[in-house]
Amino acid sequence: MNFIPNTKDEVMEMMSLLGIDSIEELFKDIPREVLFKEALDIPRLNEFELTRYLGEKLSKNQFFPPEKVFLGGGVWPVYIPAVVKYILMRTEFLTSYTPYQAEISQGLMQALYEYQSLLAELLDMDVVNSSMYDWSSAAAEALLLSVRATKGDIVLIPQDMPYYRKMVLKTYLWGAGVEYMEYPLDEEGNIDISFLNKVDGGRRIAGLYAEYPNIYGYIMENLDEAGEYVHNRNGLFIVGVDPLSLPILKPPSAYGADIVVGEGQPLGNPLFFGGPLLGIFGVRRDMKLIREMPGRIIGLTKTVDGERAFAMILQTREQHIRRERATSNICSNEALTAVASAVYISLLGKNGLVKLSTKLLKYSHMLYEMLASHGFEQPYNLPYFREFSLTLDKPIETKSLLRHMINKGFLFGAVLARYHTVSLNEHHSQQALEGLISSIEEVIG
């Protein structure tokens, strides 16, 4: 069926309702200098010619192999075993549609149930959904859940956190009319409890969000105090995690976390040029929290004949039942990335995950020792897992150093908030670290 455009009268009626005089007013927030002034000069080519033309254009991009990438902050290069890719190619899993109970297959529901079970064990949480868009949306939904569950009127978020994640949190909170306050780190790099204690005692704190490890890669040593602080005020403690740290670190539940969120991308998913990703969302066993969870939950049940069966449960959380009473409008299909993570975790198993996490820990500390001998220091004396931050006593600006390293073929971390932060991934080896150090020596002398 061909597209049928709106009539002129219909367009005028819509503009009148919106209170605008022209279509261009819808885009007035876009800077004029970035708008095209004329039609694009797109050549008319056949498929063969177009493929060659695009190849020539793309060849101008600079490619960084994963062993030369030292960026992190939420997504990381990861090696994906062939079996993960093979299983995802099965047409039973490949769909962009979010099926409802009557349409979803038992096989897909079992795969998602396995994902939930595996993540619940990894996070040490009782219930995990399947799933959220990404870490940012999961953290934002967790804060909204804390407001619904506690009837509080303010949430606390880190002052030091990735910019893009903070902007998502602020957008969600603004849309829901929820007030927030940013809390700082103290001089040691831990949560500033003294600042929290100054928050007006008359405020009803709904939730406190912290990251573990934090934006600079450090494992803050007073998470239990932060959990105790918010619990004493009848709020919820929400913790964001790098899931690959959990095979060797204490789970957030050990610090009193009520809700755990994070990014599932490093569990068997590629970078995807920024998406789709996989938002992890788990809660402790509390029916008030479970009923308020966003997204879908797959449950195990029995048929009328007593056979094992899987079903979507507590579906009023999504908009496809009763929109005005939905706890969340999250209903996109992140099932494919969730299935990838389930296959990946199953393939590696407990020993494989511990081995991988230990490798990341080992090489991050090895790299810092190499950097320390060239004048780099860390801003905090705290434990770290795969990421850490740096200061430099050489007369060269961090951004200048990063530009020089790009010319050497390395993505040597990034400036996150206040510090230059470096990240390790499983592609790194001693040879890769030595190559990085050799290039740094050429730059800083």
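Positions refer to the first chain, counted from 1. Just so you know, these numbers come straight off a predicted model, no measurement behind them. The term rigid core refers to the maximal set of C-alpha atoms that superpose within 1.5 Å between the two forms. Compared with the form predicted together with its partner chain:
- Relative to the superposed rigid core, residue 431 undergoes a CA displacement smaller than 2 Å between the two forms.
- Core-superposed comparison between the two forms: the CA of residue 64 stays below a 2 Å shift.
- Core-superposed comparison between the two forms: CA of residue 45 displaced by 2 Å or more.
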Second form
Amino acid sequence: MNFIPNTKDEVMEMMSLLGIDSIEELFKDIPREVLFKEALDIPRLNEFELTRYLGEKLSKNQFFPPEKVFLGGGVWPVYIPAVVKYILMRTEFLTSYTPYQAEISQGLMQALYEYQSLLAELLDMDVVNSSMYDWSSAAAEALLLSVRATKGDIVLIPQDMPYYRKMVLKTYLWGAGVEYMEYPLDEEGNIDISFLNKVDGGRRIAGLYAEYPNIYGYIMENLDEAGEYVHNRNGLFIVGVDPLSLPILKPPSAYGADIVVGEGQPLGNPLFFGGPLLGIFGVRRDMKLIREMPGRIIGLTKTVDGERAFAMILQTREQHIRRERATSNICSNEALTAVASAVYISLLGKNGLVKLSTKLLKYSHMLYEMLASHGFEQPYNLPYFREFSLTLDKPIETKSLLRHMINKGFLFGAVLARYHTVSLNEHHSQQALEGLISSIEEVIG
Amino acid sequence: MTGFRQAKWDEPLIYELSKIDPSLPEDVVKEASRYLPEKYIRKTLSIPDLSEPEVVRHFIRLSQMNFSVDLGMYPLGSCTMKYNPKICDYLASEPSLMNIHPLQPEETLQGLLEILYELKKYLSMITGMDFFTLQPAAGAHGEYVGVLIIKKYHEVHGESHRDEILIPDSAHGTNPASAKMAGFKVIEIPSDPDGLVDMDALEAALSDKTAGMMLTNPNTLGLFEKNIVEIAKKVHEVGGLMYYDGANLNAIAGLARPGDMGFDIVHLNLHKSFGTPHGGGGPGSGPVGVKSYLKEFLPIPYIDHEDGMYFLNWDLKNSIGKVHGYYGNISVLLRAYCYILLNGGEGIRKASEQAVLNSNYLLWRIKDLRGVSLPYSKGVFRKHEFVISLEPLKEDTGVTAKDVAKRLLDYGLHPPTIYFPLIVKEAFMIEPTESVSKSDLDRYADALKAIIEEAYSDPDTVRSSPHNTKIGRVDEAYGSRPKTMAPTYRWLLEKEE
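Provide the structure of the form predicted together with its partner chain, given the form predicted alone shown above.
Next comes the full complex, and the chain you just saw is listed first.
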């Protein structure tokens, strides 16, 4: 392969027009002491060799088919319809840049506008941006937004949340110099409101972040009280979601959410060992919040002749205009994964989404019933959607169970904080669940 | 004059393709209510139900109304819109890769981790750095990691009072925005009459409050900061760290290395310099490399290797923590790995050489056009990009850089970055890359020449352009005003009521 179209003759011609005898002359302003005089020791492979080389390396991975994977915690195995893959291979989407020139980029902008509009319905929020990096960074930026919008001085985050996501929140908050406090769950597994009530009344709470369903898979019964609490303290209520729960679950607006964040990966994007993902970021209709949003927003506008058009809007929030006064530094985002989600949602439609969501709900309950009959117990008695948790010791110690299950070809959930969380995905059929259970029977004997 | 016509479908919004029934299917809701109390079940959902052919036609029509680098020259400055080798897309779409859950145990992923580890080795080699993290999902995300490392480094050394980051006035907007997110004050360093860092101003800005300096080299004018060694020395002398913004690496890959110039921290944009497709704005990837003494500050987990095993090392003493839920944009990293091996060390150097040759040739073709001026360092070769000013044209004809950019669209050519860097009036910032030929460059120069002539003879045609794209000139302000905006379909419906 040759990726450089200039021929030798063209190179010679250009050099002679520029009045140089060698390419090196173009670099003569680089001080000699920093010129790299060696050759980079990187082999060159042709397409065939590369394919073989990569294949050999990847054969060292152990492959777990998604029906044997019960991991979740923020990203989930998903079946990606052929249509989604097909559209994403359209080079007009794949190899375009950020739509800086609106007139020649209407197609991409319409697709992103549709993503924003479809997500707005799913989340029941009024404005959704065209993507953040992932759930974690979206949640972190939502907390920072709450500080800017309310002038508060402390944010509240759950003690129980996946360790990796909590680490991202802590990094962003440390960076911006924002104080935080971790609130616990009460004995029932709900938000410990009595703890919140004890937070010093002199502190200006900027925001409270909660997940729905939470880390252990549960729908906490007092989300509305947490929302009311933070609103009474003039702060914002930020809710993190698995968007595939929302076709059947009430949207977070029902509990007073001001900002909704979440992970768009389950809406038609592959896992890829955790990236690229799709950070969801939506807010309710409030210009103060909208003006403080991070990231790009595509809006409907018009041409000077009055024709319908799409454009990047409210750009004065962004770094290329506002520099250090921007609402965020985000520039490149995850646009293509947002397009994938727009196609995915459009393809499944309302009916397909509600069915899928309900299937996950049903199968998670089926699985738990099977597990319960083998002595497994849940830490809480709360409603759950597609994930639930198990205590760490019954009927077998989790660590040893997980190790044995890997040997049997299963990734049977993970411990992300205090309990063992098991996640369902749409590849799980009755047969797959029975296969899992019979392997578990072999392990617990 | 131009034969180009972009497709124009009168394609409605996906919401307008069918009548929406927001009620949930009763039988399904009934089933759900066996598992969930009624009060948690949603009542309505306004999402269209369409057939597969309708959905496919819709999105294919949209795709036809979008320009991309596979359609033609896309010379956005500092964006490095080079050709994306197709085999990389195919290899990175392996079903076995797409299905790997990030919590899958690392001992079962030795092949993937080995690839990522090797990629870090190559990136270290190319940049002259010692250790890399692959976690940042974009260039600005990498910058953010970089400035957080600077912050943590000073904290650990008991020097938290260092709260100033120096940034040239020609820098990318993400630099000051990233520094601000890490809690720093931004001190802007002006450019000197040659378009380089003003050494006196730098000297004056340095103090015991200096945490570090962020620099792009070559800078956004396409000029190599030839005083770089001295700059780094001065910043180091007062105790600051040097940060390299890798957006412009395509100028020097294989020819000069930031690690040899005195930089302590480097971020790269794999979606620019290493040929991964940009996806209409992302996903990108912004790995960060550091000198060995900063390894302990890198984000966790660090992809490590010991006793023949690859593993995720969560044990870095002074890590800044995490900036991404998992380990980075793996499919982008894999594409970049493929790109690097397809080119090899020699190909990487050659790409930079050709990118710089193309850039200087195009500059040579257009710099003397009427209405065009070349600000800063006139006799000096540019690197992979250059910046001209259309200020004289505007003065002569009233035609602006934006007007000329829009008229370029009529030729099926993507305009360069405009109005950036901010220190050049009516700026045209052009980066052709190595992926275009001399004839492409000639066509681009010819089009620019024709448009400029037209600006003098028939300015209205230029000012009212584009004429051959899906739609005419967009009124962006209309969509941003609270009274007329409609950022989502539901907002549009309310507005129309």
